[in-house]
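Listed next as structure tokens is one chain, alone, in the form predicted alone.
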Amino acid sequence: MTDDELIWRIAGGSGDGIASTSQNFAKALMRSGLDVFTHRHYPSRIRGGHTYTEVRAAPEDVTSRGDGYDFLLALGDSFARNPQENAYYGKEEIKPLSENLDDLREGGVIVYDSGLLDADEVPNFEQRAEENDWHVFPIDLRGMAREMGREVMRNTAGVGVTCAIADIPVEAIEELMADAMPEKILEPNVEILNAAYEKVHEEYDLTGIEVSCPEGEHEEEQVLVNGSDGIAYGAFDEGCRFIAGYPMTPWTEVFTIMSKNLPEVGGISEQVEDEIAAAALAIGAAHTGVKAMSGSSGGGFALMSEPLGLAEISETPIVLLEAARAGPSTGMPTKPEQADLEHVLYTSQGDSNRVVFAPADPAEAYDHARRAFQIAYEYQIPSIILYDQKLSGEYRNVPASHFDREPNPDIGKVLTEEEIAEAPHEPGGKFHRFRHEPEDGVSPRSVPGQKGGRFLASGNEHNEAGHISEDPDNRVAQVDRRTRKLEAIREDLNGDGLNVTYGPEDADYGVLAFGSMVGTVEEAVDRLNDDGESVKALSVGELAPYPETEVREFIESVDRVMVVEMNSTAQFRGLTQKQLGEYGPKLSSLLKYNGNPFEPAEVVEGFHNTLAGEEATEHQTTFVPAGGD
């Protein structure tokens, strides 16, 4: 336990308001001047089932969920489907208390709703509490809520109890409630919040409890956003005005945010019958000159393989999202994994070309989304944003000024009618849309309705006007031109700051990571350096075209490199070796694929195991030693 942070976990049943309560709690702490980070765990069931969310708060920047936690607020699962001990899912009603004890730190606090939970049903509860010096507060939160309003307000009562024990000013919660709640429910919620707060102070002795919330101060206004917010607002600010999709966890969050906001600016959101139709609709919209986006997760993105190829050969700009989750097939749809990397890089047929970005946090999600649209429309190529369930649902505070940027109406190389009139046409009048000679591979296009800009757009190989062509010379010219785009894009991306080095420049060892694992790796790097090691990290945010020069320089600057990723097949390490063609003996892997993301301590342990050449101690976490190229 540390004095400079609080990690608070609220547990209950799906549908009990765990996510909304934790989000509001995190926002209140952020407004009080602290940096916050949330981690969400939930089952893949519509309603009922154990769920929890953690809120980590500290005066300094927090980049991961941390290790373990300090404070458990167990509300009980009011939607538990089967309370029987021998039920398939076990005795669910007690899970918010029984399932959350393993990670609670020594000296931690447990507040449980004695109106729903009976600690006597938890094996060895008293013994474990005594052995770990836990401070236990059984409080009938449900009864209090029933007496003072509605049972659903037991969440507010729990927050009031938290404030009393962790020494959090209750006014911060009241202020947030006033902003978020209509008057008719605000008053009873404030009443029960204060009643719970006062009850604890009146009835319990809080001396000896070392769990408390630190104080902090921000130099500028902060906003609380998750990865889905970042991607959606980045797309919106970059001018995206069309989205089509089919709901699928966790991509649905971006779809929902865009669908809610697009109508306000005259944009369009379409929910369609499947992901093939969604991607095809977005391609159609982009063909007309609109900035368009679609996306899905796992198997839904697999259905987009065919339209992805159509966008590549027809050179239609489009942005697709792939919100990865544990697979294959439906797999574990609410659990994070990074095993869709190769799926995103290589799906579709033929010599396909696309750009792939992988943001690491909500702020980067915003940046990458804007960059994805810029590249897609400048180079007439699909851009894919690869993220995962972890980044999708984790909230962090970000300075509001990060999002204060100008919109970008540019849709790339689209000719004016005057320019079209001077451009080559075939004798029948069709515009040469797909010319062979552009050095950067980008042949300027027209959009429907422009005088003289008529051409054929199809999924077949075609000549310069779009007519189907199997002429060998034309085929080679078209493939080579489309491929040249990647060289130009790589040059364009160089130095744009989407690949980030962290730690001392002259470090002896390196850690490579991508996507949502980066924050955890950076915290681990800090701990290792504090312990006397010499380590730095490289976050690779551009996966295709691969930043070969940057990664090569990073690897050559250290003695050894550990590659951290959430899959069982070391896909990111494999990509690195494939792209660089060497360094196999210098690279090792730390892999995890049990449905839970790495904690910083596991990365630290993996680093020491790598140096010592030992096996990882956790069966879910695999250490793969260095191998040949």
Second form
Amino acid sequence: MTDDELIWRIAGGSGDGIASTSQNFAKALMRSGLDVFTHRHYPSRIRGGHTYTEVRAAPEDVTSRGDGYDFLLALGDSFARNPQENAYYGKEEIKPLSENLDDLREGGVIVYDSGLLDADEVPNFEQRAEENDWHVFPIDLRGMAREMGREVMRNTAGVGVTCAIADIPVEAIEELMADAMPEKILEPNVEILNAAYEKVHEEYDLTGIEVSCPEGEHEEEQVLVNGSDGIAYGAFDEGCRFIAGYPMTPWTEVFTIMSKNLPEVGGISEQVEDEIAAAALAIGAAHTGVKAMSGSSGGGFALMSEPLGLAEISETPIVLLEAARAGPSTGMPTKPEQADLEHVLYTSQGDSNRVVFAPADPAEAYDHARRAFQIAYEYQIPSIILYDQKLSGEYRNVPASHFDREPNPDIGKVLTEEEIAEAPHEPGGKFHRFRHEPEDGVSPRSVPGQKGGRFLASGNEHNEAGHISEDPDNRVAQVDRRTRKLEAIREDLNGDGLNVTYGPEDADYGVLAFGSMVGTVEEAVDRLNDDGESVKALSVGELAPYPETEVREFIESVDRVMVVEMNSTAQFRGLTQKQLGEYGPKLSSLLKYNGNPFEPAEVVEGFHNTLAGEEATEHQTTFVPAGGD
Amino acid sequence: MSAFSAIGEQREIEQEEYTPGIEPQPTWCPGCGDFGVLKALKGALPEAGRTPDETLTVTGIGCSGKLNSYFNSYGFHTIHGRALPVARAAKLANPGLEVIAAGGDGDGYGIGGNHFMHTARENHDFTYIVFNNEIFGLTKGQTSPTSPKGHKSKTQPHGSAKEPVRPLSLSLNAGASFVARTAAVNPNQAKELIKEAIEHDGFAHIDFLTQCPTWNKDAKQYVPYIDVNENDDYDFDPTNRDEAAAMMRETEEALHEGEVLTGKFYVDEDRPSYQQEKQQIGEMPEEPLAERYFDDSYEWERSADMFIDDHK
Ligand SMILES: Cc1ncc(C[n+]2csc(CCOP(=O)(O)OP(=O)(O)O)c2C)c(N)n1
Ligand code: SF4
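Let me have the form predicted in complex with the partner chain next, following on from the form predicted alone.
Up next: the whole complex, starting with the chain shown before.
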């Protein structure tokens, strides 16, 4: 990352259109040739409450939010309540302005809606602006919007002002509005956009402002997608045509995308009574030969524990999503954490197996979703995609060609009726669906309706025809066969690019990360190497079966390793040590669990503290030194 | 891959086809009412014209859940209380299948009670048979949701303080479009009702009284029973919701007095099934979704062609 970037933050009340406005703004910048990244912060409230979205744009790859930002567009919170001085939730009315000042960089720009916000009420506002050399623009955006159409258009006015100050051509925004808006509201929006743009040029002197938007160019066409889009489209392209679910933040986003799109292609989406039912429906559909998925977040996923085991022992291929958020219990619904790792790896009783993927960004979300379906159906085993609140709603640009791939409706080893006729059967007619011998553990199946293929699927241990059996030899043969799948899957996944090394190959130090923390770690690695350190990172995208060889090689190639994760119990580091059985003294942890994801500077600082043994951290992060095995 | 269709293979079906050959003999106790359900089901399916290969039985856990171990169709023996959601999806994914869900009273009215309510509400098109023995059988005789008030068991040694669930009324009020009760002691009535339930387009719930001589010795064998549709003393119209509701109440009260009233209590032929409703609003394909995966000529849609433009 160079200094040649713009980080724009739009702040206001939840429900005031902050998310959509920022998404459009990001898209306009992407279309102009920049790489973009959005970071969203919102409270668990429907309307009102302080929320912001940051859009970071630069001419080259942006993998993380930055530290701080340089342009604040503070809209009023039209749903603000609690005007009292000492209200529990703080003074809501001025929050869009007051809450965001700490992170604003020196020389930054503040545009605030003077129609709704009063800077006099913000403690020490003028003094701080002076000290930090901020350029302040109080503009009555609400007034303008009211005058020219409707109050909601104050967001557009704010974007117009942004364009004027940061030197972004309004045409880019206009074009995008034309694509996205119906005729009726397009005209007044374009009008207000231009009026706001001109007002700034007419009324303000912009000399001395250093905040501006860089220029860039893409070699190929880009799309703006978030992690939820990535997962949904990956599933779609693998032929998933059945989804069942129950709403829970943040998994709901994928559920929504699929529910909107599946009926168009004759697929089925079911919102059901609870998560146990949701997972059970996915199993029912998959049993009949359809590619199916379900998913949830923390607590809802907990309810799926028993169906998950049923899918494993009955060898029904399903894909489950776990969009983690801060826990335990309901925890913090709109805040990210990576503390459900162990929950996903070990939930459900018995020696149960599953495959777990952890995508790091929207492009990987697409790839991993495709892989999750392939593995589930090829090996008749549940696959889980573990991601989190951060990745689910984070937008990035991805080359459009990334999605331009062939569909894969293959449902794995399902015999034809002719093949079934030749397969072994019980004298009564039941087909040997769970045969002991396959080397890779996968016994070919039949689906209900096929002639001659009937069998019993059961959550109880069963013999080759599916009959419940407690015979010791059969038990061992079945357990061993189901376990053999994992070795086959490990080999199959090997070299799939799910685990990615970043940074100089011969680096002295290593950083391990998974999931949504990877982009932040990559930016930190760049900064450290720019500063003369010698660091590389390994992003682990395949959590089960654990990529032992790749991680081992990585750890052995460096002096020491810092494991970065968003939880307080070092679950990922624990997993690594458990799987590899050594390296305790070589691994230390950098942990954060205050509800906000790591920023690159914190990882940089953590690196100095943990690996280079310097002074303690000022951030709310925890450094856990290496221990014995 | 060869195509398959589960719809309507027209041929003579022998009852024996549903009887597995050398499979284990049922592990049910001698005299258990569950044998009656098995017998009735074996009788009903051939008469309804459905072959074993186009039939899927989905069961829960309990003595009752073992039904499909002794029945020669496709089967899914799921987990305690969850037969209904599995069955729902199987039927949505392949409406050509004849889906029969089954389980015990603990399974269906206790742990799976929420699914029962919602399956009835949605009026999914399949048959649900609840083996109602007023006890938990497989876990050795604990009080179940249908055990009468005051019923003593090892886990309720002082007698249950709860009113029993009234499954027929519950089902009607939740939205089932076919509600009946039968008893293991009358295999003919049971067979006929199951056949009618199979032929019904919508959620058909049969509360099947099955005695458990092992743990519920005091309980009646559900004799003498009375078939209210055949007996002139009970004059009601099962297509009339209010009359059906009154008859169900009477039946449920009577059971605790030792009088076993059975029969078809409610049927609504006009209410569209869930699948039809879903097709109406464009959320359900005309062709069975499951068959598409076997159709080599089907052109699968791609996200790149369908949605990516919105993100440019
Ligand atoms: C989640 C869960 N809880 C409890 C059990 C233990 N369990 C197995 S069968 C059963 C009760 C069965 O009673 P019912 O459904 O009436 O069937 P029956 O055996 O009488 O036919 C219970 C509690 C279980 N298998 N799973
Ligand atoms: S315990 Fe009761 S319900 Fe279970 S098999 Fe024996 S008699 Fe039947």
